[in-house]
Every structure is written in C-alpha cells, then in structure tokens.
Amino acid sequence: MGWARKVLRVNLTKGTCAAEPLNMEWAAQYLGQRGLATKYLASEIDPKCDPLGPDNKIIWATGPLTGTMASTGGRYSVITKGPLTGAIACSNSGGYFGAELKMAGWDMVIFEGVSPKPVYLLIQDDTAELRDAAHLWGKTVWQTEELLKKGHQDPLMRVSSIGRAGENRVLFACVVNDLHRAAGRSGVGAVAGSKNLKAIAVRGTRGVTGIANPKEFMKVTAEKKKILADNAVTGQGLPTYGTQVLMNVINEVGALPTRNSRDVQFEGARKISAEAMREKRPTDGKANLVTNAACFGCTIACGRISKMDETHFTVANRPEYWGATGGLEYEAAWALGCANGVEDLEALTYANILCNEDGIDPISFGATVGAVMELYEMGVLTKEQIGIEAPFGSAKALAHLAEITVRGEGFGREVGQGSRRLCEKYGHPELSMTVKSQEFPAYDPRGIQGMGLTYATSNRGACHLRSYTVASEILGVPVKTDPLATEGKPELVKAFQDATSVFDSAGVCVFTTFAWTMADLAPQLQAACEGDWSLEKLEKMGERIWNLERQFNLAAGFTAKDDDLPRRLKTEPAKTGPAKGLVNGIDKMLPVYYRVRGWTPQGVPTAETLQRLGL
C-alpha cells in the first residue's frame, strides 16, 4: 500500500498533536498530496475565511508515490487558502522532506489553529510534539535548518521552514526545504507564519512499507526510469542545463515577458541563461553554475548549484554568500531578469539567494519589481519613495529591493503585498500582471496563446504548472501544437490541468511528464497501491481534483470575471518575434473551454458534472 495510512493533527492552539486514520474512501477518489489535502480542507474550513485568520489552515501532504522508488518520488505539498490570493493554494516542492515525512510514517500533517507562541513541530517517526521557536524566530531558513540540526544533534533530519519572510506576512512568503526547495508560490509561507509556525523537523526511519506488490513495482518503475533516460528532455536537456535550458528559446519565439510584458523578447537573454551560467567569469576564471543537483529518488537532476562572483558588488564584502548554494532556475532568472530589462547574472544569482535564505517566491518578487520600476519610470513612483534609483534594467535596484523586501523594510513592505496591491494604491491597477491577483510567470500569453487561457483558468492564480502547454506548443510534447493559433487550445489546457492534478497528487515530479503520459503513471500506481488505478480512473480523477478546486474557489467568492488576462495582453500587440501584432484570444477560448469542462457559461460546475464526478 503506497499510503502510510496515519494522519497527523496539529491543534496549535491547545498544542496538542493526535493520529488519527487516513480515510481510504478519500484516498481511493483523490490519490494523496494535492488531490487529498484539497478534499481535507474544503471539508475543513469554510472558504470564505480569512486566509491569515485562526480558522484558515494549512496541510503539508505527500502522495503514495513520495519515498518510494518510484523516479522523482521526493515531493510533497503545502495546501492551504492561500493569502495573496484568497483562493485555493497547493504549493509543490521537491528535495527530501517529503520523503523525510513518509518514512517517518505519516501521510499528512494538518495543522489548525494558533499558537500563542513561536513553535516547530518535531517528529521523530512515531513522535510528534510541538517545541518552543523563540530562538529561531527571526532567523532565515538556513539558520533555522542549521540550528534544528545541532539542536537535535542529527545531520540527517530534514527541515522544512519559514524565514523572516513568512513572519513578516509577505504575501508571497514561501515554506522552504533542504536549503533552497520550495513550496513556493500562493504565499502559504505567510499562512505559517500567522499561526506561530516557524518549521517542521522530521527523521523518519520506518521507511515506506506494504507497497502493494513490490516485484511488479520494482519491475515497472525500472522501464519507467528508463523511459525518462531515453527522453532528450529529461535525459539531456534538463540535466546538462536546468529548466534555464529554455531562456535562449523562449526568447527566440518571442514568448519572453519583459520589463513588465511591455516587449515579449529580452536582448539581454542571452546573458542570464544557461549557457551563460556555464561560462567562465573574465573575473575569476570560474563558472557561475559548480554543478546539477538531484532532488530524493530523482533520476533527472535539474537542480542548480552555483557559485557567485566573490568580487561583484552584490557580495565582494559578504563572505557568507561566496560558498556554493541554490542556482537560478528558468522562472527566477526570468522573473528577476528579464521582468526587469536586468542583464547582470551575478545580480540575479544573488537575488534569488536571498529569496531562497529567507523564503519568499522569486517569480511574484520578481514581477512585482517590474511594476515597480514601471510606476517609477512613469514618474508614479520617486527615489525617495523607493529608497534607490528604479528604472528597468538596474541590477542595485534588483537587489535593493530583494533585501529590503525579505527583512520587511520601509517600500520592501509595499513589495511584500505583491504587484496588484501595489499597482491598485498608486493608481494603476492595469500594469500589474496577475490573474487572481497571483503574478504569471515566464511565457508571454501572445506568444504562446495556451499559456494565456492556463493563466486565466488556473485555480491557484496565474500559473504555468498546472498546465504546462509549452510542452506541446514550443516543445511538440506530446504532440506539436501551433502556439499562435486558439482553435483546440481548450481542449489542450483542460487536458494538461487534468493530467497534471493527477502528477501532484500521486507524489512524482511534474517534469516527468516530458516524457510520461498518465499511462506511465498508472501502471506505478497499480503496483504500489490496492484496488483499481486504470488509465479511465486516472483521467477521471484529475478532472475530479480540478472541479473540487474550482467548486472551493466559487464558494470563496470567485466568478467568471476572474478567469482573465491583464488588460495589456488583450489589448497592446507584441512588438517582435514571430507574435508580433498578436494579442491573447482568451475572449474566443474561455467560452470553449467552460463548454469542455461541463460548466455553465458563467464558469459553474453543472450538477450533471458533478455527479459524474462524485463530487
């Protein structure tokens, strides 16, 4: 059986810590992590309330796939409503807690209620108990890592936590793992911090027992990984390079947002890509990228380590960050690169450490710095407001910004509320590029015209990974689409929102899916866990987990008028590339797709739907 079958319930409040069973009826229909802990809370809270308050909480889950041999079968994620943007947040990471979590015997941990206090919670296997935190509070993750570890005297013990960050409520705080993995986006660090919750210490030594049969796993999970090592993606591609491996790309079919989607191509591209961080420094003679790194059980190994310039002006008098940490992936050095017309590599890597050090989502940073430097080349925004000179491309502002913003200083304040509450006090609610008020991440909506519809449809706020259409528009996977064109990208998103919400939930990487389908999935589910896991029951199962998602943000208060695009996208043609003169046709695809959901033109589930689903 893939599950550990116990839960955990953290009554922060009273500090208490109980087991209680898994429901397996639950399991059999939403699999585990995100599909699961979404059918917990939606029974648990009411939607409507405040996402920062005591009666909001918050879930870190695993799947029955997480600490098993299954490839990538290291993840986890942190469900909670999410306070940047009042919707349903489901934030996914990687590296060994989630493993940590399972082995140590426990499905999910769910916690309720707040703390009068700073605490952690440490478990040891069986053992859960709530500890005192003043002595990491206000301190950033690695700290609070380092500290935990000498505490408990176990280098092995995995950490997932909040820095300062999280207990500033910036709203698109992070929780962060094994130094520089992350739940990453919604702000569920925020969540965290609002309850007094700096971390979660786990050694877990019961490993992951009664997988169902364990010959045919071991059998099945070895063609699969050999699958993933013939695939030029997740064989080549992504371990020699890291998701940076698609900066040159983007940029080359003119999908590449930049200085706050003004242009949708970046001349300074080339400079913060991958090839880029492969190169050696005329300064040093050395690379800014020291080698790829594996997340638990991972056979394709995108991570980045890197190693910054000791002598650039970000870090020539600071020591402390001129060891080998957390590199830059495709979306951060996006989002604080060419969001913001920045070309200095070394300036990004140092930003993006300080994201990771403190725990905050370079992404909704990074665009909202965009705006920022927007409103300040309009005038909107002065020196003496900021703090620093803003315009698009300044590397000291980028970094200014990224300091003042994790310590919850003076404009960092304003940053930390994300672009749309920034953009709305100043007066122009029309430069910040969100949807659901979550900042959209690095393919331009006029290049890529799926990418647009994912955005505005995605039940967490903007996003690229619940449907990645990339993959079939700019990479042919699993078969090539045209990206410019709207007709059958409905059917595409909805395809890719359903296959991805069974990924999440299984407990395996997304980027599996460059060389899996769900027919690759199903026969790993089979073998670890009981019962029927057929490709019919998959399919449905996905579209089950995303119409649950959508049913709790309509009860929140969402409606059809969320389910679009910044004016700017709609309205203002790109400028270059072979988009140009195009803007997005979500007004043609979104009737499309409610049609293709079973929803009604106003975006609601019909009742037919839903009994179909069960829901």
Second form
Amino acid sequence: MGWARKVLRVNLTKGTCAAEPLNMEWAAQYLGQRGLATKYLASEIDPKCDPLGPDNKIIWATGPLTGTMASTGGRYSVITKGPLTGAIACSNSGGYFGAELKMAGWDMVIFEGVSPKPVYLLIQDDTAELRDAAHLWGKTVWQTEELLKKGHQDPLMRVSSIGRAGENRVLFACVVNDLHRAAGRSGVGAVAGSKNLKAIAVRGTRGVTGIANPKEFMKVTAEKKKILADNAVTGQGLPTYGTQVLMNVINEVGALPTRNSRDVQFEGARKISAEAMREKRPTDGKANLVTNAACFGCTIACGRISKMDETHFTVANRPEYWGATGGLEYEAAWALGCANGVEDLEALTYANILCNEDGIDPISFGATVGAVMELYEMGVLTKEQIGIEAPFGSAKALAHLAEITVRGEGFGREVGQGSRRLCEKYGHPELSMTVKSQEFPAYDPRGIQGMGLTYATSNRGACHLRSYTVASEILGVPVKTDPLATEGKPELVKAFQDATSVFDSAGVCVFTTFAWTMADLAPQLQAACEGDWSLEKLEKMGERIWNLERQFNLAAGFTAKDDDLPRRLKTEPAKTGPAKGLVNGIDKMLPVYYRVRGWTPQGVPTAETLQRLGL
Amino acid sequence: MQKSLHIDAAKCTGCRQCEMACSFENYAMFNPSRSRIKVFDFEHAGRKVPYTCTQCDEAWCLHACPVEAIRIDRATGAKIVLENVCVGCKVCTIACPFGTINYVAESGKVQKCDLCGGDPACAAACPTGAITYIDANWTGLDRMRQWAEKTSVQPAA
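Could you drop in the structure for the form predicted in complex with its partner chain? We only have the form predicted alone so far.
The next block holds the full complex; its first chain is the one shown before.
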C-alpha cells in the first residue's frame, strides 16, 4: 500500500487534533493528493462558502508515491476553495516537506474552523498538537522556518508556512516549504492566514512501509528513472537549464505574452533566459546561477539555485539577500520580466526572492504588475497613487511593487487583490489577463491555440499545469501538433487534463510527463498499492477527478460564461512572429470540448457522463 | 581489490535517493531518518553534501567497543556492527571523529555503513554519479585527472 492510511483532522476553532482512518473506498476511486483531497473537500464544505470564512477547509495532502523511491515522489498539494477565484484550488509543491509528512505516518491533514489566535501545527510522528504562534506572526517564511527549527532544536524538521502576505490575505499568497518551494497558485496561503494558521512543522521518522510488492517496485521504479535520464528534456534540458530552457523557445514561436499581452514577443527575452543565467556578469564575474537542485526523490533536478549580484541596486548593502537561494524558473522569469517588459535579470531574481521569502505567487503578482503598468501608461493610474513611476520596463517599479505587496503597504494592498479586481476598480476590466480571476501564465494563446482552451477550462482558473499542451504543440511530446491550429485541440486538452489529474494525485511531479506516459506511471502504482491500477482504470480516474472539480465549480456558481478568455486575446491579433494576424479561436474550440467531455452545450456534465464515471 | 565509496559532492542535487536506498536495503522501508548515508544541505552556499563512514583502517569505533561488537568484513574491508553483540553503550559514537556511527533508539543498538556486503545500494541509486563505489587505491583519480588536464594547457601567447 502506498498510503499511510491515516488522516489528521485539526479543528482550529476547538484546538483539537484527531487521527482518523483514510477512506480507502475513496482512495480506490481518487488515488491520493489532488483527487482524494478534492473528494474530501467537496464532501465536507458548501461550495458556495466564503473562501476566507470559517466554513472553508484547507487540506495538505500527499499521494501514494510520496516518500517512496519513485522518481519525483516528494510532492504534496494544498487543496481548498480559492479566494482569488472562488473555484476549487489545488496547488502542488515539491521540496522535502511532503515526504516528511508521509514519513511521520500521515496521508493528509485537514484543517477546519478558525483559530482564535495565531497557531502552528507541530507533528512529530504520531503526535500532533497546535502551538501558540504569537512569536511567528508578522514574520516571513524564512524567519518562521528558522525560528521553528531553533525553537525545537531540530535542524531536520520540515516546515510549510505562510509569510506576511498570507497573514495579510493577499489573494495570491502561497504556502511555502523548504524556503523556496511553493504551493503557489490561487491564494491557498490567504486561506491559511484567514484561519490564523501560520505553519506546519513536521518531523517524520517512521518511514514509508508496506509497499505492496517491494521487489517489483524497486525494479520498475529503476526502469522508469532510466527513461527520465535518457530523455532529452528530463535528462538534459531541465537539469542544465531548468524550466527557463523555454524562454527563447517560446519567444521564437511568438507565444511569449509581453507587456500585459500587448505583444507576443519580447525583445529582452535573451537577457532573462536560462542562457543568460549561466553567463558571467560584467559586475562581479560570477554567473546568476550557482547550481541545479532536486526536490525529494527527484532524478531530474530542474530547480535553480541562484546568487544575486551584491552590487545590484535592489540588494546593495543588504547581505541578507546575498546567499544562494531559489532562482528564477520560467514562469517567474516570464511574469516578473516579459509581462512587465523588464529585462533586468537581477531585478527579476530579487522580486522572485521576495515572492519566496513572504509567500506570493510570482505569476499572479507579475501579471498584475503588467496590468498596473498598462494603466499607468494610459494615465489611469498615477505616480502618486502607485508611489513610483511605473512605465513598462521599469525594474525599479517592479522591485518597489514587490516590496509593498509582500508587506501589505499602500498601493501594495491593491496589487494584492490580483489584476481582475484591480482593473475593475479602475474601470478597465478588459485589461485583466485572467480566467476565473486568475492570471494566466507564460504562453500566449494566440501563438499556442491549445493553451487558450487550457486556460479557459482550467478548474482552478488560468493555469498551464492543468493541461500542458505546449508539450505537444511546441515540443512534440508525445506527438507534434500545429500550435496555430484549433482542430484537434479539444481532444488534446481533454487528454492532457485527465492524465495530469492522475499524476498530480499519485504524488509525483508533472514534469515526468515529458518522458513518461500514464503507461509508465501505472506499473509503479501497481507495485506500490494493492488493488488494480491498470492503465484503463487510471484513464477513467483522471476523467473522474476532472469532473469532480468541475462539479464543485458549478455548485460554487460558475457557468459556461466563465470558460472564456480576456477580450484582447480574441480581438487583438498577434503583431509579430509566426502567429502574426491571429487571435485565439476559443469560440471554435469550446463547444467541441464540451461535447468531447460528455457535457451539455452549457458545460454541465450529462447524467450519462456522471454515471459512467461513478459520480 | 578493495573498493571504497567515493563521494563527489559537486554532483549531488540533494534528491535523497541514496538515503531511501540505504533505509530500504537495511530496514525494508523508505526512511531517510534511518539511513546510514546522510545528505547535508548548506543552503546559503547552494551546496549539498552526502556523507557516510569512510571505513578507516584503524577504526576508532572498533577499538573503542568494549564488547567487540564491531568487526572487519574481510571481503570488503567494511567495519560492521554485530547487532546481537552490541549493548548500545554508545562509546563508539564518542570515539568516532566523524560522527558516522550512530545510535538507534528503536533498536537500542548502533548502526553504521557496512557497504551492503560489497554492493552499496546508495551508489546504485545515485542518479548523478555523486556517489560511486570504486577501487580504494584510486579514489582521487578523477581529481588528479582534472588537474593534470590544467597543467597541459599552454598559456596564451
């Protein structure tokens, strides 16, 4: 069995912690992590509840392969109703925390209610208790982790916490673990903050035991690691360049959203690319990138560890930012750079560090700054309102906005509401590059048509990690499709959505899917877990999980109207590149997608579909 | 030929596959806290360093043990703990200058790397070659080769 078979239920209102058995019937239907925790959440809360109110719950969940030798088996997710979107939120993180939680003997932790005062949850194997967090409140993620480890005299403890942004209910606040790994999107950190929950500190020494077929598991996981090692993307591209390997590629194909999606190519892309991170700086002769790094169990090791230029204006005389720490991943480099037209690599690195230090999502933050800069250039927002001149390309404005947003100061409080609310407030809702109020990431749907449908139909609001059709449309994995065509994309998006739901529920990283298909995952689950984990069962499970999330959103009040893209992407053609003259064909793709999904033209799963999936 | 574990920390990514392999080999579970090889994380320098017993020839742990619970495996040269003899006095943990023999509260005995009888699971699991098992006489060969290469480079005219 891959599961610990144990759930920790924490009632923050009463201050109680209780163990309960994992619902194994549900585990057989929803696997773990994303799928299983969504089943728990959907069964326990009213989808119409206030995401920041006492009736919402928030779940930290691992998968059956978390904490095992399956490559990348260190993932956990945070599942709740998201405050940025009002939809289901499920944010996935790596690092070491997830495996540690599993090693302590827990599959998931469910928090309910609201604590009357700031608390953190301390888990030491079987024992769990809420502790007073008065000394941690107001502290950053980095300070919190240090204080907890020192306070408990345990350097091996793992911490998942919120920074000041989560406390201040920034609507895109993250939960951060191991200093720079984050359950990043949809504002899960604000939900923790609304519950006065500062952190989970865990030490697990029980280990993961009871693998169903250990010999087979070791054999099959070794074979699958070899597939990752031999693959050009997972074996060479990602370890060498990280996800930033994409910056120049996506720019060349004309799908790099630039200056709040006015443009689809960025003239400064090369300066903030993976290649630039490896070049020696003229100032100090050192490269931005120090090394690559792995999360728990990961044989890919795409993580970036960077050191800043100590003379850069953002950190000069601030040695606390001179050490090695999490560097720019592609999404962050895009959001902090291209979306704002900023081409100062060190400024992006600094803003990214602040995102990690105090826990905000760089995608939503950077994209919101893009909207602010456009409103500034239009004269809608002024220097007096923002606190600084903020034209596109201003590294100073980016750094300033990052600082005031994480601290919740002045105009930073408005940035912290995300671009949809901010643009509406200033009378230009059409300038918000969001779907379901969540900022979209680093792929322009005019240049990669499938990503338009991906964003429009993502259950957690605009997101690339729900169906990464870039793999097919640009990289040719598993088969090459034309990025400028809409034909076949509804089927492609559905296939990616269903498969990703399974990978996210297993406890492994979605990046394995550059090399693995579900047929590679199935035998690893089969060896780890008792029961039938055939390919057919997993495919159906992926579809079931997707429909479960959809049902949650429909019950929360979303309709087909919300499966749409910002007007700009449908009416302002790409100005340059291979997609020049094109808009996104969402209106062509969406009706076909609904049909392929077995949904009504209104986007509601039919009775037949629900019955087929056992929902 | 005697072989040694050879650690090249520059290649370590911090994935902990070695720790899981070690605990699986010895305790049939995935449990880094029971691993005899540990990866240390020097966060601010951006360095990860695996560390374990180097199997000293004149082993302090072996000499310190009052009940002769630590013996030499003739085949591999590993110093191995005889669990049925160990009384858990922890004197060896004091004697070892490197901290690589450790007490385990669950068993009341000490544990240390035993080279898995000559086929170390950690080296087999390491995806980057940071941990290898090589001829003990040549653990510095890679580094020598790197420096040798430098000396052969002619200075630019």
